[in-house]
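Presented below, as C-alpha cells, is a lone chain in the form predicted alone.
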Amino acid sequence: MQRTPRVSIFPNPRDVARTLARRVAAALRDNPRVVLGLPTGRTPLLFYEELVRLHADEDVDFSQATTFNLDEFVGIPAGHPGSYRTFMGRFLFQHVNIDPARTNFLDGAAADLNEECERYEDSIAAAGGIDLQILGIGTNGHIGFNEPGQELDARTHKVTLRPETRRSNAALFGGDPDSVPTHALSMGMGTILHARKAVLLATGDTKARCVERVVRGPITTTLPASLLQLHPDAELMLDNAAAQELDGVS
C-alpha cells in the first residue's frame, strides 16, 4: 500500500534537531538497545549538537545503542579527515559515552566491497535490524548515497556519486569538488526501508522542491527519497524554509 509520510514542521532548523534529539532521547530509554541508522551532512549537525547537550545536561545514556552509518566513500582509510568515521567522531561520538565497539561503518578501504557490503548488511542482520533510521536528503533528491536513477540498488552497494553530490561535500575535501571521491558505499533503499521507523530531516529553501515531491509526487527511481511513501512508519520534520511548497499541509 502507498502511504504519504507524515509531515512535521518546525518555524527553523534548531527547532527540528532539539525536538529529534529528544525523541531519540526518549527512544533510549524506552529501549537503552535501540539500534540506530545514523546521517552525515550539514543537515544533521544541529541534531547530534543537541544530543551532546541532552547527554551533557540530562545524562542521556548512549552506552548500549547500537549505530549503523548511511555510508562512506571509497578509497580513503577509516582516519582520513574527509571520512564519515571522522565526521561521527567529531560531531557526536567523541562527546557521549556511546561504546566505540557499537558504532558501525561501511569500509570504504575494503580490499573487496562488494564483500564488504554483504558484510554490513549481515552485521545489520544480527544486530536485529535497525530501530530508528534518520535520514537527510540530497538536492537531487538522494538518500544515504541512493542517486537518482532509472534503477536502484535494494541492499548496501557501490555507488557512482554524481557531480552535484560531489560538489554538496567538496567542505570535507578543503573545498575542492574534485577531490571528493568518486564512488561510495550506501546502504540500498531497501535497506533503508526495512528500519522499523524513518525519520527524514530537511531544512532550508534549496530542499523545498524535493520535499514537495516525496510528499505528493509520484513514487520515482529518479527520486529515491519518494519512495519513503512506501514506509509504513515515516515522516519528514521540516523547517518552513523547506517547506515553503507545501500549501495547506501542517
Ligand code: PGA
Given for the second form:
Amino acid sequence: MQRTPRVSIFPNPRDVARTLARRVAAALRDNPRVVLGLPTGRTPLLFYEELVRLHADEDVDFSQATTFNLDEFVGIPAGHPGSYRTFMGRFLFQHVNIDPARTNFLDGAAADLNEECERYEDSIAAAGGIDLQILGIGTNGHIGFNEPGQELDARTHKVTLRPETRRSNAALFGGDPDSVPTHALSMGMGTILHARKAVLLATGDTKARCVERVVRGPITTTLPASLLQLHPDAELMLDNAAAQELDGVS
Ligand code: PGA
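Show the form predicted together with this ligand, please, the one above being the form predicted alone.
Following is the full complex, with the preceding chain placed first.
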C-alpha cells in the first residue's frame, strides 16, 4: 500500500505554489463545479498569486467553482481588516471571476455560534462535499484552527486559540498579538478528513520539525496534522527547507 500522506518536495516556495496552482487549474477545467476548501496564512499567498496569474494569462475560469474557507475569527464582523473573509477577497477573490455567492465563510460574528457551525456543515454537505481541501500547518501542528490537545472535535466548532497561534496572526491585527481574537470557528478534523483529496502546503525551516512528525507519526491529537495519515489521498507539498528533516522519505 502506498504510504499516506504522499510527500512531494520542490526547490523553493514558488515552485510549490506554481505546481499546486496548475493542478487546481486542471481540476477546474475537468470539473468547472469543483468544490475547494481553502486556507489562509502566509504560506498560501504565493499559491493565490499564481492562481490570479493563471486566471489573467490563461483564462482559468472560476465562475462555477464553490469554495469553503477553513476557519474564521470569533467576534469580528465580516468586513474587519483582520477577518479571513477580507483576506480572501484581497488575495484571491477580487482578482478572479468567482461568484461571491459560491464563496463560503464561517461567520464569527453570528449570534448563535453552534448554529453557525451546523449551518456550515450543512452547506458543505449540500455542495456535495469538498473535492480538494488545501491546508497550511501551524508550527504547533494545527490544521485549520484545530489546535493540539487531548481531544479533537470532528465537526466544525468553536476553538480557543493558543498563544503561539495568536502571535502568528498578529500581522492581521496591527502587529499586536493581544488584539487577535481569543477564539475562532474552524472546520473539524472529520470535516477535513472527509474531503476527497487533501493537500498540505508547508514551506520554510520553521515547519521542518512538524512536517517530520506528520510524516513519521505517531498519529496523535497533540499534532492534529498527523491525522492526515488516516486520509487515503493526502499529500504534503514541501519546499526543501520544510523537508530538511525527512531524509529518505519519498
Ligand atoms: P502560516 O500559517 O502559513 O502563516 O505559517 C499556517 C497555519 O497556521 O495554518
